[in-house]
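Here you get one chain, nothing else, as structure tokens; it is the form predicted on its own.
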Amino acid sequence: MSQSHNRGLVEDFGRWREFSAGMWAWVFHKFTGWVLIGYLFTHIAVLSSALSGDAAYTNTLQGLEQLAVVRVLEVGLLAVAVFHIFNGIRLLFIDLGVGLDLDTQEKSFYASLILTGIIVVASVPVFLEGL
């Protein structure tokens, strides 16, 4: 017979303080994956404007590039994609048996966050030039 565990209430929003680095890595990986799927559909919608002709596609891109909010969203997209890549590589190594202990997993999660931050901060001037 299986043992029952008390997992707390679903509405208990204070449980996030108990999350370990591994749980945060899982939450961020799921979140970034869903954001990338959402971006995929947005990307397809923008690319579909090319079906109306080259002028419509060019006008769509030029209109989007002039909006400051789009530039900020591009920086956010970079952060999401880079973290998802680094965390995916981290998970690949864990699946291959490298770094199975919790201390190594925690360090690799924080390393992926730090590397993501460095890359995003270094890329901000490129995204914001021309505004």
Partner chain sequence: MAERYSSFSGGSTRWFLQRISAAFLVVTLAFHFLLLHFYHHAPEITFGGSAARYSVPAYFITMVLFLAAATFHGTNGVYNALVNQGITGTPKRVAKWVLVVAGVLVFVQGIRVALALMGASA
Given for the second form:
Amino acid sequence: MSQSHNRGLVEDFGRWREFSAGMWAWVFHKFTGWVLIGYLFTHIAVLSSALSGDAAYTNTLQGLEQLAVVRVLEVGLLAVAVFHIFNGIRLLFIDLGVGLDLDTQEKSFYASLILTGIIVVASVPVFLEGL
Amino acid sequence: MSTQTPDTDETDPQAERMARKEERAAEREEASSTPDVGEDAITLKVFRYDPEVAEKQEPRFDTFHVPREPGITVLDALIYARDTYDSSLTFRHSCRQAVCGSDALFINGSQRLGCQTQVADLSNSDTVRVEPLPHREVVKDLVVDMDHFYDQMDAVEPYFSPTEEPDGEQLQSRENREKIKMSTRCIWCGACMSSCNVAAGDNQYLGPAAINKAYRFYFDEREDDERQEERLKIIEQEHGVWRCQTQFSCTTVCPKDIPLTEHIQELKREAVKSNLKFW
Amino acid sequence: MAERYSSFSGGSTRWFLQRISAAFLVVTLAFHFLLLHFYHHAPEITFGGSAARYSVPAYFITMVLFLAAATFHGTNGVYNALVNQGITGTPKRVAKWVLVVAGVLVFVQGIRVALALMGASA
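Could you drop in the structure for the form predicted in complex with its partner chain? We only have the form predicted on its own so far.
Following is the full complex, with the preceding chain placed first.
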């Protein structure tokens, strides 16, 4: 046993096709979490225009809202936030000891995805209106 | 009659030996290249590595064809391949009935016991890909170094050690036995730890098996309060229960169906409760 | 023995607060989206409208708590993600303090914005 072989982490993300539902839920939750904390910083930065006065704030916000790319990104933000909320509720229940059997935790993840999809699709008109 | 002169009627013993040897080699060759494995043979792809053999120092996959017997398990297929084709093919196995926990392997991308997994039950039963358990050092072929796993198991002190010697026999209630029943089923195979994405990144993480073992004693009514507190302290350390991200990978692969995630979550709540009580 | 329980252990406190902030954020984040995208429409937001909302004490307090919870939940979440990736030692300490400083900065800046909006209509 003088020598052994370390296969490293190839088995992890290289095998994403074999991930189970719980693993996907974790990957999505992490990803959406990173996006949301990133957005919080940008959001506060944009709103800081309020410190430069009345007109600066109104113009900055309305100027941004006129850009189609901002509107589309907002739909993306909604998707990310809604998924993080639903999967977050799923995780809170899991922490409380509810819905821990394998079947339930899978179904609750799929339910989070489906609900997110429905809410986002239904919200697209509101988010893109007036463009 | 000189022994030096070859007799035309008699063959040279050396030549005869060589001929027999060649014949046997040919037989072996035939057996290994075209044994009668049937039309629907299983294609077994096995991870090979041996630091002591030049051509196996760089890991590779070998392919074996194994006859598809009804009910054949992955372990049966490995044994067939070893006995028929390559006696150097190395893997651990012992009881062949999912009790000893020696043959946890990475089969078609998932941690399973070789003896418990029938080829017919795999989603791809034509090609069976067998690798050593991920996130463990490979010693040879399918054999991995389990020392670190056993260290983590030992870290939770998986035994009773009462503060005071009990007076007599300590009986366990039926209800309490039910409570810890599933947690007692662990066979130390290491499938859960190998499947855990967090354990892969953090070598100090106790891992699902060790935490489950702690659960087994923590919730046993025969453990006294003092020991219970000490045990809780072990599992709520930085590399203990908090590392669990509820990915359910361990619970998915556990060959004994232990609800590992549930047990880890319950211990998290115990830790929070015990801290809140004294806050 | 008492001193063992004199405070939360590090892991337990952060784990628990992450859940408490999560439960709070579920409600406030949903409220925030509904109010500013569905009740009011984002393109129609003006300084005056925001100032009017912030002049309501309950709204102001809710938004401050929302910001505090989001900042903690986000930075702590990033820290957990990094630790679970296996960072230790100096990188871990650096990550911790960078996140603490970033969190404090974004919180302070957010409060300045909220005060500017509240003060404008007062």
